[in-house]
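The chain below stands alone and is given in structure tokens; this is the form predicted alone.
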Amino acid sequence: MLKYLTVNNVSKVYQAKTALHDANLEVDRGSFVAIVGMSGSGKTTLLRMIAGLEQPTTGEIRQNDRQVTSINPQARCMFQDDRLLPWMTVSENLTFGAKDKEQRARAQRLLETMELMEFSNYYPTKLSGGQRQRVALARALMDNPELLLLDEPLGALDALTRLRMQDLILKITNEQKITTMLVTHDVSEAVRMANRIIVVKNSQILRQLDNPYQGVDNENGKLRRLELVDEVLDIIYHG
């Protein structure tokens, strides 16, 4: 059976510096995968190649059994900086380029889901960091993407806002069955959100771990996640 997304023997070299070496990965449709590792380990390089923002030096990436050779039309990205257009209102940031009433109606539904309707006519500079990231998430979801790629989207948020955003992302991606890949330095965040953890070290995919405690917030689930966090940290620091 074909996997939804495959990374096959992928390497990326920049001016004789290897950013990622011989990466192999299979992602099931509807899964939530977190990629963790130290800065410079190759996490973001891998995500950018899956998005089609960069191309592998060797190897190939396939989604729905089609090779990704340019900007991936089935994927949408969300970054740590919200990248909102400051001269447009919240609503306009979502509907910019909208061609029909259905797209505008979808924007309204997303604003309701994000609890942002009262801010629809605000400009981004008038919003808090958490509100801007909710707008950025809504914008990433506007085209009903099959694949959502998250590159440290919550890194600049305070702890409580970060937890709220984690819950919101989990709720939406589970309800809409969106395949999601998250790059994060926060191992606790990865273990709370993802059902699979990919550990990248020294430009290689070092380990892949299943996580049956994704989003399980009872006492046993929290305890098991703490144990998995310790295991992942041990892999990162000691291999």
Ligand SMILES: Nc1ncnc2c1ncn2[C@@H]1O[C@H](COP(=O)(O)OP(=O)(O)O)[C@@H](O)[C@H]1O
Second form
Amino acid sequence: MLKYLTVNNVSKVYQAKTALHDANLEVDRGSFVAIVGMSGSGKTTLLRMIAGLEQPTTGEIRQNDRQVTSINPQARCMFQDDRLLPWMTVSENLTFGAKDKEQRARAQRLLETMELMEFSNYYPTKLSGGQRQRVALARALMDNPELLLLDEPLGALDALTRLRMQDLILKITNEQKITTMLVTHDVSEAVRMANRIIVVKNSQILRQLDNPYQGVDNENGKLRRLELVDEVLDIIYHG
Ligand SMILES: Nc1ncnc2c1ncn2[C@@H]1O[C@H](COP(=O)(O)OP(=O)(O)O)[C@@H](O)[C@H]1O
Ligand SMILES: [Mg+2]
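Taking the form predicted alone as the starting point, write out the structure of the form predicted together with the ligand.
Every chain and every other molecule in the complex is listed next, the one we just looked at coming first.
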């Protein structure tokens, strides 16, 4: 069967520095993939190429059997910094001031989902970090993307806000059947959220693990996830 997204023998070299070497990856439509690994291992580079923000030095990335050769129109990104426009209100950050009725209705619905209705006329500087990231998530969802690319979006949040955001992301991507790729250095976050875990080390995809326990909410599920966290950490450090 045709895979939704494939990364075929992709390498990326910056001047003399290899950021990613010979990566191969297949992603199913609707799946949730986490990419973990130490800082500098090539996670962001991989995500940026899938977003079409960078081109592979060699190899190719295909989505819906079409090569990604420029900014990927089916994908939206979210980063650790919210990248909101400070001179626009929350709702304007979603619509960019468009008068289009449908766009504005969609923005309202998303703000409701994110429990941000009361802040729609606030400027980003008046919001907490968690609220700003919810706005950033809403903005990423405005154009109904097929593919959501998340590069450590929760890295700057406190532990409880982070858990809440994880649940929100899971709920929305499940409901809207959005294929999601999450870069994180937090292995327990990866195991909590993803059905598949990709371990990147020294610019290479070292291992790919299935996570059948994602969302399994009983004692066994919790235990098996803890075991998987240990296994992944062991691969990162010793693999
Ligand atoms: N634009 C760039 N120019 C030169 N080197 C880069 C560039 N982007 C990334 N790199 C290098 O590629 C390697 C992988 O970076 P990155 O993908 O950002 O890693 P990660 O996201 O896993 O921390 C690092 O050594 C980094 O310094
Ligand atoms: Mg990175």
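Numbering follows the first chain given and starts at 1. Not measured: the values here are computed from a predicted model. Take the two forms, find the largest set of C-alpha atoms that superpose within 1.5 Å, and that set is the rigid core.
Core-superposed comparison between these two forms: the Cα of Asp217 travels 2 Å or more.
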